[in-house]
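Given next, in structure tokens, is a single chain: the form predicted on its own.
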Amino acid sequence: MSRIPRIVILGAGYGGIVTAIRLQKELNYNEADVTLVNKHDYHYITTHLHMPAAGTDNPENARVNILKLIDEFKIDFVKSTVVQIRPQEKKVILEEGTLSYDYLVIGLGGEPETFGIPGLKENAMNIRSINSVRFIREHVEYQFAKFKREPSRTDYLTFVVGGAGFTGIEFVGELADRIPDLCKEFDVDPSLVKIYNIEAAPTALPGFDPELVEYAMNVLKNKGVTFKIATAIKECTPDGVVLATGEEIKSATVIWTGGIRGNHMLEEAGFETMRGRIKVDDTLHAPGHDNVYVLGDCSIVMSPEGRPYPPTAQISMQQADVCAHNLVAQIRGSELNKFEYKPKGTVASLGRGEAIGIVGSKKIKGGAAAVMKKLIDLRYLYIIGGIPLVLKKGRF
């Protein structure tokens, strides 16, 4: 290759932004031409979105300007939306043009998985972006205002959250904390407000330690959350949800957190996918494409037990480290590293001052787990932006 190789990174989520930051540290000047494409000029911290969605934090705290994180002498940033990937032509079609690449990193993030439930796509909201959480926050406040004008409409004060995985549990914890403030602000009787968390699986937080799940559910029940576990949503209508049991819950607010699938563009590009995701090889390449890396929600990485790991921020960041190393290795003709996921622990917040988690083999809950959650957030800020970003965004 007579010219310098071109690396294009699609998406500035956890996988994309950490890959870009690692590349700018490891590559020499003029060793590669690196372009980062993202539809917004900011990176947002997905694991923080449940708070601004509920209104317990400012959306600005969940986003960071991309140009503050990258060295523009080493990384070109293109603010645009990806329309199509053409792996045979080594091209990416954007809304405003075309990019050619020698190496491609796909970190486009996922899309809500509705499991074919009728009406879910049309009538439910999702916690997926800064704009979506702003909308949810304003929508929730608006329901209280509407109820004051139509006091017979208790469906305005009924909130249904579909899915009791991490996002669902963390969101209902924050929402339950916010409700007393909204009741006070709008002079609404708190006993009229209902929060339902509905989960089709036989337990909340599937795969999590049962003792900690029980603790979490008790904390949230005491905050006013009603759980309907092992209960599927059969249909979502403009008036609420219909459950598989036949029960109908009238609600003007349905928020779906019940699953993520990969990006539709992967299948359209001709990659072999499962629920929109690509099962990557042990060096994180798309099978049959030794110049295409796939990270985060778009990828499937199998555990030693043969089950896919859940796509978390933690796994995306570890993938990014290996991806950046392997890109440099391919350019320099050296050996690639194999990806091996090393779980560092998991913590789920339950609202103000409460959380549960497993760090190593140790179970933690309550205030200690809440502090650990904050430390994990601060560590991520440090990884992407160093001490200045920790001081700006990190708050206890």
Given for the second form:
2 protein chains.
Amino acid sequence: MSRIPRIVILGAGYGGIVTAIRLQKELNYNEADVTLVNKHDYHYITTHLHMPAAGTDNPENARVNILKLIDEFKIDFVKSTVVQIRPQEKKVILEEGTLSYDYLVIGLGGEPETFGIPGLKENAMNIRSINSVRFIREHVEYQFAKFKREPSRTDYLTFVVGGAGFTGIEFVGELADRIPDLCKEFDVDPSLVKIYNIEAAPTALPGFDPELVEYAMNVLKNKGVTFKIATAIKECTPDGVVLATGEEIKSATVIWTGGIRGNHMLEEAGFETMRGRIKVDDTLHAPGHDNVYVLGDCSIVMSPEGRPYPPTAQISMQQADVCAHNLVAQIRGSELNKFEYKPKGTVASLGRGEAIGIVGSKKIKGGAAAVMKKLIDLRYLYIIGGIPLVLKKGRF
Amino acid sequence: MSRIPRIVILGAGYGGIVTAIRLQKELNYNEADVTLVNKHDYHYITTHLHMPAAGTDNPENARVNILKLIDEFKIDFVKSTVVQIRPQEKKVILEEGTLSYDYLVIGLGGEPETFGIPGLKENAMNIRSINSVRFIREHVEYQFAKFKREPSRTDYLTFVVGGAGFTGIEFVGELADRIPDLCKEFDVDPSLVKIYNIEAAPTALPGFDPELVEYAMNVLKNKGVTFKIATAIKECTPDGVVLATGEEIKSATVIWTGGIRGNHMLEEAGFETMRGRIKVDDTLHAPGHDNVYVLGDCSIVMSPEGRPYPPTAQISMQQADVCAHNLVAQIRGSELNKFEYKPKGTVASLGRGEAIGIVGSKKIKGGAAAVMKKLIDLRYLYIIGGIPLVLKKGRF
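Just the form predicted on its own so far, so send over the form predicted in complex with a further copy of the same chain.
Okay, now the whole complex, with that chain kicking things off.
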């Protein structure tokens, strides 16, 4: 009977897929059984999703078949949805079946955080998966078709994006780029189309360099985006949004990008969570569970200033490196590494040919930043799939 | 003051646009003022609409800018919607303005005939204009996106086409061709998609050669179409259709192609109508109005057997030739021609590479018929716009 340890990885997002890829390199033959579990048979590139959501890129460019990324002879892949985690029994319940583990890696991703705003869950769309962005793209196009039937319904041409963080800003940039094409395709006067970006915080892109934020807002305003900053959404209804100011914006399309929380299953499993996230120890374990690693949106990592780092692809991938190393170390009885986040910079796209960013300590903007954004995207494809994936999915 | 007669043409469909093109050739300088009125600034090729409706062709290929077809120095063009015809006053009321005429050509096209079936007007879509086919295309795509959100809702993947006449048959052929692409795009199992074609008459394509009808149905059945022939729709609801048999088909998409009637303004104008159509005299005048010509879907022409010819592009164009000749003849005081329909054959497309048809007295089917269909389409482009239009809009 096999006595080799069993590693189960839940989720093939940034954290899960990179952990799997690292493990298949570092583990020796028969050193561990690794099983990757994911809802879909593809990994998707979350940082790309704003483009297919706006319809400016094909969703195919934002996903990669998992079996192209992992070596099936080294790692098992199970396409199923996780239903429950039972840390006491070292079991994971799937929609179809059950898996036992010795080591568990939780990289299940986040869920939209609606901060209790009434109606947001029911009436707003979210940019969070291939299915959801295809839905948004089709929904947006459908509004143009509907408007041509009922030209008095300008709410069909009003698009509300809640949240001016990274996803919100990148999405309005793409949407603003798409609108002229949609207007041409459906014979719609572009002056009738409105895009609102609404943010409760006192600034767009909270935490980002103010000079770059101003640059970004000017670029987007020139593309036709109306900002309402320091303005909370009080309610979302089937007819649009009501703001804290009392103002009502009639809109058939509300897209919420205002927050992410951890997966609801973590709390249900008995882990201590904050907004559904587990504050991991310095070796990335869930506190008190030295066989459970938590990565990405499900984890909280504190900065030296004692504030949680925002959950990004970058931090997930760095976590995955440490997680894979530590799993191998635990199996071999060697020393574990401590996780320390090394921010390498951030670039936010503002649509075609425009972006802003910080690389190292250098501010960049405009075309140079857009090129940098593209390089970061290509680098990621290279990390997970090498040159062949760069050539296949990279948009040049 | 100008005493030259004023000709107003209502509608730039097959009848109206061909009449205008013929008049601008035949009329001498200052012999008449001709004004063409149309709701849109484009003419659309109704016989193509089933393709953009299914999403198998770009709607741009089904329309032509009117100013590319007429010579603005010879013919005035007014983009407006006709609101009322006042034959007593020789006036036409437009949404923006009023036109007086000495001669009127009515080519306003038809409206869907729902035969009083409850709910059809409110809940079914129609293939009748560029706007309506863009709507259908977007609606169909949206259903796939919605299904991915709610996989229990198979009604999102059930498409009901009411009517198995020309439009119905040609549309289901295209839709069946589009489904595999949509399934691939949205990761949907093709076996979940259902296309129903429902016809109350005892046969599909009533009046067509039975051998060809059987061939057509077999081609379409092999593409996944389910026929319900000799089966009336009793009711259309927001949830689907109820058949006369009591069977209910749950569907989020009902497209009605079951009938065409004349424009409602004709009856309001005091003309004697049958299903909104005017039975024209043998010089194409509305009875008792020797200055009013009626063409296309607004007109009825009786066959020698005493039955109305089905309204087709072909008959409209032949009417336009006679109408233009007779207008010139009336102005010059020369002899009017009598209209006699000369059926040149009919070809119905069944989707990619498949068609059936009668040309002269010869039955054709399969690839040869599909080629013939294409030639007929190209011939029409040539008639209205010459070689340049054939090159621009012809799909080869």
